[in-house]
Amino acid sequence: MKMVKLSDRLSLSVLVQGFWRLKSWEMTTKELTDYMNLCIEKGVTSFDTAEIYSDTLCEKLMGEAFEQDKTIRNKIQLISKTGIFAEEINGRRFGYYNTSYDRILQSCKESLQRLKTDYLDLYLIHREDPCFDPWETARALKELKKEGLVKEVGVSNFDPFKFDALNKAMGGELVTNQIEWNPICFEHFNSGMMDYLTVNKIHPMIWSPLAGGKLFKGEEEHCKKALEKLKEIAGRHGEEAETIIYAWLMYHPVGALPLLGSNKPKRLELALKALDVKLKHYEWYEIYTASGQQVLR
């Protein structure tokens, strides 16, 4: 499996296994450790989670798996996130962000306890906070690195302005931005984020590469158009459309790392096949424009 260097201290597998749907998988701890070991065997050694996933339950379940099979933790790169919280107000759940110094330190230590580990390989600020102080956030992240609780830090879902603000406060130490990108989502192309990452040689992690399955339901016209083109290109290569999507994401010079959201071995294999697909340059643009959302100037 190809490893992508994010820094001198950290490289991730080019495909990352995501665990945000772990609760819905309804796996026993043994079934979870078996799947984790299958991923490792296939070279997918980077595992992604967050404290907000199922209100911390996903971290807890992963920690139970690491405790049951103590060989797993030393074979993987473990990623988690902070910054999204919820309160009960007048009987209703209210979501908000908190990237303050004290909250980040507290969150990281709580995540480590749930995950039953001494450190995280990568710790991300989960969402761009409209009320964040980049200097305060950076102070917390730097302290976590200094204490050895995290190896590297980054962000998720940041626009170029907030990314640049925090990266300046960090002295250029942010190693990634985990962003949404798929054949029907181009937010970070249109914002300039993709260009920023490419020119600064910062590799993004890509969540929802299959648009959460929406692409394959074909309920909306832009999804139908994109899927039709994906199937056509897949036919040229003798592959499935899913495999072509992963190949398309990894073709871009930014050096993206797609996240896998399924626990099905077949879906894992379809993603792995993308490593051997050689797209034609024009095919990348066929997919880029297929949904009708992007137009070449």
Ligand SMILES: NC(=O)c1ccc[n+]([C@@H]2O[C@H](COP(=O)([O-])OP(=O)(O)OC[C@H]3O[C@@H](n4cnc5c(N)ncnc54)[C@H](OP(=O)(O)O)[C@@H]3O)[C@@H](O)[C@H]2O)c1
Contents of the next structure:
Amino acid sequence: MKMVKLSDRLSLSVLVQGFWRLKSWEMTTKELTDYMNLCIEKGVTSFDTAEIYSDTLCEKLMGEAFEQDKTIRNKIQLISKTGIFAEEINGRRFGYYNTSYDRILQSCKESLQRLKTDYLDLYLIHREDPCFDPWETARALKELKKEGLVKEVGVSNFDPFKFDALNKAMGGELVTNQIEWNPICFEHFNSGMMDYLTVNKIHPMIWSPLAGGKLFKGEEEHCKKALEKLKEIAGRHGEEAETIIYAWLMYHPVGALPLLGSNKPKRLELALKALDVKLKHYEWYEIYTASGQQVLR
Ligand SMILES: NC(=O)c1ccc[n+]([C@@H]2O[C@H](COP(=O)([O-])OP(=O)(O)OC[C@H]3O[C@@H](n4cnc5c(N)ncnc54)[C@H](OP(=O)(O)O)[C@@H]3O)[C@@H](O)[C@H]2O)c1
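Now that you have shown the form predicted alone, what about the form predicted in complex with this ligand?
So here's everything in the complex, that chain up top.
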């Protein structure tokens, strides 16, 4: 498996297993440790979760797996995130952000307890926070690194301005931005984030690379168009559309790390096959324009 160097202290497997949907997988702890071990055996050694996933349950279930099979934790790079909260306020559930110093320190320590580990390899601020003091957030992240509770820090879903603000306060220590990108989502191309990351040699992690499965439902016109083109290109390579999507993401010079969202071994295999696909340069643009959302000038 190709490892991507995010810093001198941290490299991640180019394909990262995501656990956001873990609750819906309804696995026993044994089934979960078996799946984690399968990922490790295939070289997918980086695992992604977050405090907010299923209201902390995702971290708790992963922690139970690490406790049941104590060999797993030392073989993986563990990533979690903080900053998004949801609670019952006056009888209604309300979601908001908190990237204050105290909250970040508390959240990280709670995540470590749930995950039954002493440290995280990578800790991310989950979303841009409009009520955000980059200096305060940076102070918390630096403190966590100093205490050895996290190896490296980064962000998720940040635009170039917010990334720059926090990275300035961090003295340039942010190692990634975890962003959405797939054949029907181009937000970070249009914001300039992709160019920002490429020129600064910062590798993004890519969430919902298959658009959360929406692409395959074919309910919306732009999904239908994208899928039709993906199947045509897949036919040329003797592969499936999913494999072509992962190959397309990894073709870009930014050096992206796609996150896998399923627990099905056959879908893991389809992702792994992408490592051997050689896309033609024009095929990258065929996919970029397929949904009709992006136009080449
Ligand atoms: N930072 C953030 O804000 C953020 C946001 C969202 C996600 N993430 C991370 O990114 C990871 C991946 O995101 P994701 O789960 O949305 O990834 P994804 O791969 O885009 O979507 C996975 C979903 O697509 C379905 N799917 C895959 N292939 C399919 C096919 N051929 N036909 C129909 N459905 C298909 C899967 O169903 P099956 O379960 O049946 O295989 C699963 O429900 C998450 O686990 C999480 O770690 C981060």
